[in-house]
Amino acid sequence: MIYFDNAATTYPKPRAVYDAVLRAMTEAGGNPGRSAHRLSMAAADIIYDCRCELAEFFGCSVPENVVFTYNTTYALNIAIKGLVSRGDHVLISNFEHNSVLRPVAALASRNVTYSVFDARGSTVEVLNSIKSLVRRNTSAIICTHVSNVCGLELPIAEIGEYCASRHIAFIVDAAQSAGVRPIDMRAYNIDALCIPGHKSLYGITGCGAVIFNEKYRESYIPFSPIIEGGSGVDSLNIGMPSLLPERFEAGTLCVPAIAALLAGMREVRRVGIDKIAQHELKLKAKLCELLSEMPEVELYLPSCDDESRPGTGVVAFNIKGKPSSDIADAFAKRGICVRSGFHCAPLAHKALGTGPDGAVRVSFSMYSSENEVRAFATALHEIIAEG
């Protein structure tokens, strides 16, 4: 078989990986916070151990105001609907995945309106494109760091520093982007970066993040949870507590998950994030060289020239005249396994052009190789020799 669906979640993960998840379950098998004895205060220590790893991994001094959630969608709708209030404007890409666009659409009833800014191009042109539609009452700009169609890296840095001039709320998707990207809270201004822990983390399916800029942590968080409910402190308190990270994390946290997903952090750090990055491109330079000498093949790059922009080893393309799906379906039967259709991003199909049917997505990972990349262009050029 040959994984390209990693923009989807990672396969297969590190090796330390399963060896953490079945440790959390047989030897720290308790819930984490509820009670003092062994299994459960085994529980707490991974869960503790990954907020502070995942706090310096990403350029926060404070591990509390890691929240672990179920996902990144989860993530964002925290910071989303924390963040923005009644009454405001928001700023999102054409890039953006629906659990940036659905959120932000939601907030309608609260009389919130958004924009879609142009992610396309120079970094000055992304800013101008920002610029242009910013409103006095712009409170947030909500973006992805890299499409997840295309690759497309969006110059999050100079987004953060332009939030910070004019005191915008800066929230950031880094579904695709966090352990193959560098990414630096403090640096980039970030007020709330939102992770997967199953994607280029190598963690598993389960866990994910929203890490809160430290100005946050000072005193109580104004802004609601949108769940409630236990939170193994403050019992008699009829509220939820009122600092991090417990106030959004309602319900028993899923140990085995975090301690994947602290597991797969430290294999990313043992590699480096910059060895992953560079052979992920590589992978994308060769299968794009393949694909152009096909003049069947349909490709939808990201229009960016800038060099600190690189992206990610993310290609979509299509075979012209056939539908994505029957693409996809074809590279199965041969045991390569890519996605097609929009990808839950149809601002970027949009924006890319890809058509009524999407497009055929290929994706890699620091296990993908050269042979599979080749491999993958023979059975290309079967797929369109049988029309």
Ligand code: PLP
Contents of the next structure:
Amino acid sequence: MIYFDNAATTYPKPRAVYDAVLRAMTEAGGNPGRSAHRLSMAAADIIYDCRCELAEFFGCSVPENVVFTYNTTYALNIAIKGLVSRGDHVLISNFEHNSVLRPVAALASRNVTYSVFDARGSTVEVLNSIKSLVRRNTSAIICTHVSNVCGLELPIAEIGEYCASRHIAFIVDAAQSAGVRPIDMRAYNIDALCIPGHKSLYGITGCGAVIFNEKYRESYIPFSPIIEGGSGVDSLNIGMPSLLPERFEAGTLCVPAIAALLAGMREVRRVGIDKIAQHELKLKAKLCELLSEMPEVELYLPSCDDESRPGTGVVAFNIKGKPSSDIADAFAKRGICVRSGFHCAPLAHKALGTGPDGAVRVSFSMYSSENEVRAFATALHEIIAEG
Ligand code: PLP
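Having displayed the form predicted alone, please output the structure of the form predicted together with pyridoxal-5'-phosphate (PLP).
And the full complex, kicking off with our chain again.
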């Protein structure tokens, strides 16, 4: 089997991740933060270690500002619905996933309006697009770091600098970049960073996090959670605790998934994110070279002439005149896993001009190889010949 659907979730995971999940279940099987017995304390220790290492990895000096969620989508909902107030205006990019677009659109019920900036082109062009749309009541810019459709990287350092200069909150969707592109919340002026555990940090499905900037130093955030429930602290209070992280962590956390995230992140750090990124980009370049030799193939590569924004190992394409779902099925019959359709990102498909059926997406991980890329190209030749 060739697995090229890593932008959905990475597979396989490092051996240490499988071991960590089993260990969490056998040696830390209590409910974290609820009791003082050994199994509960062991679970709480895993969570705390993961909080500390995530905070350090992403440039936040306050581990309590790491709030665990179930995935990136929950993290984005907490940040967006919290940091944006009634009547505000916000900006999003034209490469957003539905986990940004839908919560932002839903805020229409609170009279929140939004505009869409163009993330294609040079950094100056992207910033100009943003500046042309900012209004007096713009309170937040919410954008993906890297597109899940084509791997385009947005200039988040520069957008963050602009946000800080205008006192605009900056919320970053790092679903595709956490673990494969450097992110420093402090340097990039990010207010809330939303990450998954299960993609390039090589954890399993079931957990993600929103990390609030360390400027929220009092570990207090004035806005409301989106879910209320038990938190293991302040039980006599009918309201949610005011402190991070408990304010946003209602109910029992998924300890095995957090253990997996911790083990995956350690593996990423051991290998080195630069090395992983270079490997994936080398495969992307090879695949693009092979695809561009096939006249039947249409490649969707947005222009970005900035070397500091190389993006990630994601490639979108079509065989002209063939539905992307048929192409993905033909690959699946050959034991090759790719994803077709719109990838929950209709704005990105519109910007790329992929047409009525979306596109086929190939996405690499640190375990993908050049031999697999060659085998993929051979299979594509066969599929084209089949008509
Ligand atoms: N944002 C982007 C750019 C994504 O690619 C994804 C998932 O593929 C998400 C958000 C949602 O992530 P999750 O499935 O962890 O909620």
